Partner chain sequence: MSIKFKNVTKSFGDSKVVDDFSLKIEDGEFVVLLGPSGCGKTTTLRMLAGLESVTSGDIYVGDERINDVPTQRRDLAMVFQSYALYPHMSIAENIAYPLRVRKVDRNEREQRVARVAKMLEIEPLLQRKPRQLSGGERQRVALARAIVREPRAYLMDEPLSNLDARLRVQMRGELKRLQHQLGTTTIYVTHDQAEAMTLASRVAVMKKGRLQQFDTPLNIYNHPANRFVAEFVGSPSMNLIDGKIEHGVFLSDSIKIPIDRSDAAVTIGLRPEHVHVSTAPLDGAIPASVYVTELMGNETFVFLLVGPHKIIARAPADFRAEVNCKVWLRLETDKAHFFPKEHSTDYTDQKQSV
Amino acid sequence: MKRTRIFRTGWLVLALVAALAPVYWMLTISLKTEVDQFAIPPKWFSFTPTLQHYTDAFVTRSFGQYLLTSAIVAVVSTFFALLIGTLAAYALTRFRLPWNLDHKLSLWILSTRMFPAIVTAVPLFLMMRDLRLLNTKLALIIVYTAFNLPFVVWMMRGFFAEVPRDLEEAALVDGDSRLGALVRVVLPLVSPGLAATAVFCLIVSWNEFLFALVLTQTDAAMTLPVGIAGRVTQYEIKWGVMSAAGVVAMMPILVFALAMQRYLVRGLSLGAVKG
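Requested chain, on its own and in the form predicted together with the partner chain:
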């Protein structure tokens, strides 16, 4: 018994170190002077921290602007995806449409999420070019809204299905309209699920790279991931600046993810597994 416990603890610690050490390494690089960055043997703990790279990235360079763009695009697209997706999800859970249409529509909506991003990236680039929307936040907002929509529909379908139908019927019999019942009875009950779904959309939009890379090339509309990628692939790499930007890009996501732990598995599996 005791030996298996030590064995198990050993593995878990190893997994923990493997998961966290690389991220910690980036954090140290972002706080190290260039001399410390290139030190051999590597300095994991003993170095004098400096915020120089952070000011360099966000004050001197344009990372502050990328950050703002990322935030605007993520929040606005999440809002629209939630609004549109929640209404659709409600209709698809609560109404029976002829020819099993509700079921078919749900599956079709899910299937659009399964397209590899690159498949739609090429035509979307051409469409946005024709609409003169390249290098605008609007283009990203539109694309992310559509990208998150199937996810919202599927997550919210699950949450709506968990609200007993009796409650809504009681509200109708009590004299409320169907939309009144939705607002006063159903939405308050699914609000934790709605919050979880919102956080997921925020994370996905914040992290998204390929569409942003294809649709934005200028500082005015570039998101943080594209900004970082631009620096990485240049010949002379400012490791500290890049790490600082990486740390800042990761922070809000980690806070959100920890807050949403309970719904994480469900969200990542598109509602298929209830963690």
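Numbering follows the first chain given and starts at 1. Note that the structure is predicted; figures quoted are calculated from it, not measured. Rigid core: the largest C-alpha set superposing within 1.5 Å between the two forms. First, how it differs from the form predicted on its own.
Can you give me the structure for the form predicted on its own, which would complement the form predicted together with the partner chain we have just seen?
Below: the lone chain, stripped of partners and molecules.
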């Protein structure tokens, strides 16, 4: 028994090291001078830290603007994806359509996630060009909202299915409207699912690269992933600046995930009504 516990602990420690080692390496690169970055053997701990790369990224260069753009696009697109997707999921869960269309619509919505993103990049570029939305935050918000909608619908559909109908029927008998029952009765019960879905959508929108690369070319509309990739040129690679921007880009999502951690446990709606 003791040997098994030691074995499991060893594997957990190994997995933890494997997960945190790249993060630690990126953090140290952002604090090292260019001489220390390429030192042989590598300087894991014994180096003089410097904030030069952070100053270069967010004072000299436009990474501050990229960070603000990413925050606006990610938050707004996540909000609209949750708003539209939650209403759609509730409708597909609670209302039955003729010819079993509710199940067919659910499968069709899920099938849109099966297409490779690169397949839709050129059509989206042509559509946004015709709408004169290239190099705008609105184009990214529209695309990210549409990209996250299928996931929101399927996630929330599963959570809504766990909520007993008796709760809504009781609210309707008391004079509440269908929308009021959704807002005041159902949504508080599925708040863990809503939080988990919001975290996923925010991470996807924050880290998305392909559509941002295709639809934006100016500093005013460029997101942080595209801005970081732009530091790789044919002449040099700014490892320190890229690492500094990567560390800063990681912090908002990490803080948001930690803040939502207590809401990520499923099952609050299970057993809400006892027979």
